[in-house]
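Just the one chain here, the form predicted on its own, laid out as structure tokens.
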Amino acid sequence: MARQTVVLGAGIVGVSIAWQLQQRGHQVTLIDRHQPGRETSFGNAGIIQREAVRPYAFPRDMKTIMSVLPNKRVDIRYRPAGMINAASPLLSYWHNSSSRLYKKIVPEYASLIELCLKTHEPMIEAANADHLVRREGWLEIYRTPKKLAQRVKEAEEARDHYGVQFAVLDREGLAEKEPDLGSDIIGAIHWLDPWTVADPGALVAAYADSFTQLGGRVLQTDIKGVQQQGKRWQVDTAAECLEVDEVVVALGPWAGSWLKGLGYHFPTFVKRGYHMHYTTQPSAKLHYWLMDAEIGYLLAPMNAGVRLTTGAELDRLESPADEKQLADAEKVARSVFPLGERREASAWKGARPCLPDMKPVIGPAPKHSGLWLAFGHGHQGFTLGPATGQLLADMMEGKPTEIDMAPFRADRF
């Protein structure tokens, strides 16, 4: 008989692994309190980051620290009440980014994201999602010559080590790819590996679609409880009441707080994030995902008109928008490209989730059998969840993984 399992969050990862866990023969229902891919897969990038071999460390040099006192940066901005909230697993997060540390978590990281084409791609194909992928990778441009050599530096390691691939664009070779760049940007790096997405939110969508289509059910509505009844698991919502072997808590920003009913503390927090979508201005056309790099900001030509993504906003998860960053970054990235009007009354807001080691966790729960973790992807849960749909599908099914699992297991905290 198929072991039946509930997966909690259709976001990227739940769907992934509800995903895998159906093709290889489980009786798996995914639920979520709204369709897949609208909360936190909906918002993002939409760049599958085969380069983003290294995880995005806290500021630990005193200049970068200071400039970011005045909260008037566009990569990031905070808010004190968010900071004191989230003030142990920040503290955390900054000692996690020492050299020493850091050096230790790069290699574990990027095991995962080395994973991140191969088990993207059966996916696309299976949800026949081809028609909303670009192969071609991105561009990040630069102001300055200096920091431009410097990121050519870690460029170059990453290749060194990881096999990520690029190239180095002057200002000529980057107008033949971008013609309508301001004046100020004077080159670029162009990652060869990624691929990019014109709609995150309805990749996901497709991989859900998928996912039925081989047996899966997809229920949307709120999860009331959680609750294990000897061997096997009750998940109580307010539809239903589902009696299973397994359950799998992929609830991304949200994980941390409702593990705690099951007596569980990660030392969780988000960085919040925003986009709008703007129409350009006739004649000017945007060809590559753009990163301007040294004010931290991101703009996609999506489906639904020119996203443009913010940086990091640190707060509480529910507190009130506060669009002052998006209008900062947009009000640069007017300089650097022709935007049009904005294309919605308001912006949409989500929020990342993140450990203080930035690593995932992916693997069975230490205090209960038949309980599975999947959360923490940070900034590229959109680039690791098909990866993570694999090897957790691998671990509960007490197969081989292709990588060690180790770095990423919930007992480390």
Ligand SMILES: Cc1cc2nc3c(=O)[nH]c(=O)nc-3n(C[C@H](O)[C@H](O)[C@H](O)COP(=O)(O)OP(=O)(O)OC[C@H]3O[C@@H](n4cnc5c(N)ncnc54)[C@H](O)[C@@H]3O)c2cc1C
Second form
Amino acid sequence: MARQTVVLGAGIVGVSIAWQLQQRGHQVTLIDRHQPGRETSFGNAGIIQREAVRPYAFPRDMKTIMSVLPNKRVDIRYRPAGMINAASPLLSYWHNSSSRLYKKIVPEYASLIELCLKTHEPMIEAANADHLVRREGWLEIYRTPKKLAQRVKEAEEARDHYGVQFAVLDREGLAEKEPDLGSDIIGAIHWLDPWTVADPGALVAAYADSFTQLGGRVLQTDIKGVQQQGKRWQVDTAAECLEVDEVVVALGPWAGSWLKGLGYHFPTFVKRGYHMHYTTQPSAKLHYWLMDAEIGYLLAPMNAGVRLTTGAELDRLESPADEKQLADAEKVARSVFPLGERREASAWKGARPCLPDMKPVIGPAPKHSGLWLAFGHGHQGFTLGPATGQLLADMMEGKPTEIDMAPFRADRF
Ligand SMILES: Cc1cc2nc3c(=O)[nH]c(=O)nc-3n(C[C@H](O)[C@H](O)[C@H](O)COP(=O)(O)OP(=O)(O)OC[C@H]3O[C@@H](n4cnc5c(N)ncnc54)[C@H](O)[C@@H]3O)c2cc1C
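Same protein, different condition: the form predicted on its own was shown, now please give the form predicted together with the named molecule.
Every chain and every other molecule in the complex is listed next, the one we just looked at coming first.
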């Protein structure tokens, strides 16, 4: 008989796991309080980041730390209450960002990133979602030759060690690709491998449709709790009670607090982010996804308009929105590209689910059999969902995995 599995959470991570398992003949129910792909996986910048082999480290140099303190930078904001709340994981994040520890983390993280395109590809094909995906890379734009040169050095390392492809563009080269950019921009790195998605939520929804076409079931309801009963699991939801062989927790930013109910205390924290869509001024056109790297926000020509996404806001998951960071990013963005009107009355708010060593948890829960965990994908969950799906499904079936999974074990915390 087919193994019965419940996947909790229908973001990119949960949907990808459900899709993989269903394809392999498991009988899967995917549960979320919303339709698939309506939370973090909806509002992100939509880049499948093959270039992101170096996860975002906590700044360690005094100059950067001092510049963050007045809380006026565009790329990072904090609220003191949020910092106090996450003090212990943040301290551990800072510790893990030392050059000695970070050097070990990069190849581990890169081993996951290297799987991103080839694991998205079969899902895009099965979901008939090619119309949402562009395969032209994205642009990281620079204002000062020194910063661009530093980044080119990192790009060369990424190329030499992890096969990342890029081109360096001077002002003229960039103007050929993006003629409407402001004069402060002196050049760019064009990351050539990544794919960009014109509506990330729609891609996750298409993956979920493909899952249901394979025979999987989506149940839209609130998850109340799970209990182990002998070798099986009981899953209580607001709608019904299910009995299954295995449970996968893929609850993104909610995973940490939810797992406390089962006796797990993972050092999770969130980096919140906002987005807003804009029209463009008449005759202006944005062709590529582009990140204003020295300021720290991103502009993306999506189906809903030009989407501006912000950097990190360190605050509690549930604190109310503060749109100042977005407003400040918008002010700078208007000097870079001729944005028009805002398209929504208020900003979308989401939260990157983070762990202090910058790597997700993917694997079995240490204290329960038949319980599997996949969360903490931070800045690159949209990129890494399908790779996580493939790797976790292999682990659940007792098959060898394509990469070493030890760096992602839950019991490292
Ligand atoms: C501004 C911004 C830009 C980003 N840009 C990129 C990018 O360009 N590329 C990239 O790779 N990543 C990007 N990310 C990160 C990426 O979006 C996340 O890492 C990823 O979406 C996390 O996916 P997830 O499936 O783990 O979580 P989610 O998508 O949040 O899914 C978790 C699900 O759990 C459900 N849930 C929680 N609790 C319950 C409950 N009790 N009952 C029922 N359902 C529940 C929620 O409804 C939700 O649907 C960005 C993030 C932000 C905020």
